[in-house]
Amino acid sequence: MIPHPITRRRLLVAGAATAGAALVTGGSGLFAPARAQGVAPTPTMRGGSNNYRPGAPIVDRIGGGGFWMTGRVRRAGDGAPLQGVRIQIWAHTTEGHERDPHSHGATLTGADGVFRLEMPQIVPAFGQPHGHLAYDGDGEPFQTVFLRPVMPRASDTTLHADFVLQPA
């Protein structure tokens, strides 16, 4: 017989005590992950700033849509979601090249740090289907970050990219 059988409660208490992995909330029986500590900032990606246009307008959609660019923005260190952060998005699409002004637009993050912007289908440029995203908060308290994520398949209809911003 095991002297101290492993129960769900023992496992959660031990995990929370040793790794900070879980937070037990009140008497409700609900469990939630602990807030991340020491979240590293997202580095700028090579090629991310290609064809960047400062001050691209905030839009509801770029072109005719059909493709979704999504992501989440958090603060470096504590990982807290950032609301009202401006994310610029551009790409080579079925309706234009990434250098074309009409292929650029920006959106703002919600209270949960999430952004979504609909745009035309991304198509391969230089052999790779990819998008460009930038945090370019002119005068805001974070360092600029440019991303150039590559899609696994040209037929994908979404591309997700997260930002962790470092205070300037």
Second form
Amino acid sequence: MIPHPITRRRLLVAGAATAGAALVTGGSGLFAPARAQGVAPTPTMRGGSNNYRPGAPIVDRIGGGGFWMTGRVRRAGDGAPLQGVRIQIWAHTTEGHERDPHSHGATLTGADGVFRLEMPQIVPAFGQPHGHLAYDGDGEPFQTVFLRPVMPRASDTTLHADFVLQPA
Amino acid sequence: MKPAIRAILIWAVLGGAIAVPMAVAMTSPLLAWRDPIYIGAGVAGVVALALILVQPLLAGGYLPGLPLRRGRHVHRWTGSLLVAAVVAHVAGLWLTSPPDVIDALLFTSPTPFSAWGVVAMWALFAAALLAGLRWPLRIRPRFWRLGHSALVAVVVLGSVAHAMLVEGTMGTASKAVLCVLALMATAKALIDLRAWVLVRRLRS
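Let's compare: the form predicted alone is above, so bring in the form predicted together with its partner chain.
Let us now look at the entire complex, which starts with that chain.
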């Protein structure tokens, strides 16, 4: 049996583990008051509603696909996932401008609140590669939210955006 | 250096500084997914940026064959062209996506470069208006010089920030070179003409 002297590496690993544990416990203490207030609703983003088309149909896929828009919809407060929520998605893609009807499509969230819609590749337009998502609260139980997430790189083939909806 | 060689060099550098980013923009893969109006709006923006480099060179009389007096004459025409290019740029974008342009004009756009572009646009219109009204309204030289110089400084700074922050059809490197040259040319012209001096001493 080889003895285990305290080497520099061993000391660093042990130190990092202790620091990590301290961060985790300290962190949870810090965030406890926020959790008590509940999950905050997602605010509408600037320019999010631009070229929105109310009532865009629910589709299996927008155009030829190849790019995935994903996200999760939850309820403000308790953060419960919301099923059957209609989310409209549109963007300037390889197949059309934002204003084109065929650039738009809607999908419904599953039991876990997750939505996933395949669409053509988003390309930079108006200076940024970005997508648009809408939850239209018209006649619905939650308030309207428009999102406009920006892709970190124009070459990305997925974009993710989460909704936390506020009861109307 | 012989004057002829110097002249050829200066024109060649200017031509290259404009032609290279223009060529990059005209062959951008993004064009495949844009309609003609949107493409035209983008080209108008590139033309405007190129003219922003040309304007101080003409105003300062730096271009061979276009000394101060003749340079200033051409400067007025290219200035009008610059205004037209910016109008075409904004109008084309408006037709492509009205709400995005309205957001930009109202300073509520999510993209930071929009505000820089809009500030530069208004400063450009004001600089051009001042030039157009200079003689009809007999604007005093000290006010004219300071006003036009201050406004075009805003035009150049705003346009450079606007262009550098946009992810568009121009190549980053060629765009940066064009912007740096425009900044240098503007700074040189303003310093040489002593734009901050209130009395006009320069006779051409």
